[in-house]
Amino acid sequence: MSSDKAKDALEMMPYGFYSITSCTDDDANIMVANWVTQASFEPRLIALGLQQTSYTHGLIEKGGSFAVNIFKQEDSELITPFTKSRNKKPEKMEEASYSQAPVTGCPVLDGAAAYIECRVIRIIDVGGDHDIVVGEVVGADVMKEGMPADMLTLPKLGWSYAG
């Protein structure tokens, strides 16, 4: 524990590890989130907390849509490539295997245990460093049935991204 009880309390927080994906006519790309949530029944939607400076903020304001991909705990290794920034690996696409969703064309990444595709309905200055994004879903799959308990967390790869 440290001294500061907000950010102790913020850790302590279970999230899952999920990959955003996003595209344009003529980029795309993975980046890995944890600040997912369902935000409404009727209209289906989807809140993201997403960094500003980040490049796939970019990329979402462009193209409007992005996908999010679920993963299972077995495929930890599938995702964790994509944790480094387009900056720092700018690569990171030539790598990446995929396929292109129908409805929004952002990539779905291989060996997902399902996506949903959201188009951006809107994206909110919160006054931090970080947006919040929020989009309807209009298409998803699942490749690989599972429970909740079954997928991809923070704390089940030991990592915290909170504070």
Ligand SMILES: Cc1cc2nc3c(=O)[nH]c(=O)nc-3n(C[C@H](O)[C@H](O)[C@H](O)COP(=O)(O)O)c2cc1C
Contents of the next structure:
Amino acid sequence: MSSDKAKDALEMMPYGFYSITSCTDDDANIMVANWVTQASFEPRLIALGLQQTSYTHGLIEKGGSFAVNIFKQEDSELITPFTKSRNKKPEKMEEASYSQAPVTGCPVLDGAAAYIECRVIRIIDVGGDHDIVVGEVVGADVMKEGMPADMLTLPKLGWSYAG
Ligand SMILES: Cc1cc2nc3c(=O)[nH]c(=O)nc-3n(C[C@H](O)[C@H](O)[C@H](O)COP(=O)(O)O)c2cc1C
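Would you generate the structure of this protein in the form predicted together with this ligand, following the form predicted on its own above?
What follows is the entire complex, opening with the chain shown before.
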């Protein structure tokens, strides 16, 4: 415990762990993220807290779409190579093995359990270091069935991105 109780409490929130993929006609990127949630039933919306300085931010602005890739716990090694920024690791996509989601063309990593592809409907500057990207679900598929408890989470990895 620290003297910063807000930090302690924020770090207690249990998050899923996903890859967010983005694309334009001539580029594609994969990043990891946990600030991801469904935000509406009708229409089906997904909200993502996205670092303004990320490569993904620029690609999402240009391409207007993204996909959330969901993984089973035993497949964590498929996502961990993508923790570094494209800006720091320009060759990041060279080791990526993926197909393209049918509606948006965003990467679906080989071995992912499911994906949800979204068209961006709003990028909201909320006055912080992350923007809120809101996407409408335009496609999805399940490649490996399973319960939510079988899917990869940050607590399972012992990692944290909060506080
Ligand atoms: C465990 C973990 C969780 C993360 N969650 C988020 C997140 O929810 N949103 C975000 O913008 N960045 C998150 N990041 C940071 C991005 O993955 C990082 O900024 C990445 O370098 C961005 O990649 P890009 O610049 O190639 O787009 C997280 C990093 C880690 C290691």
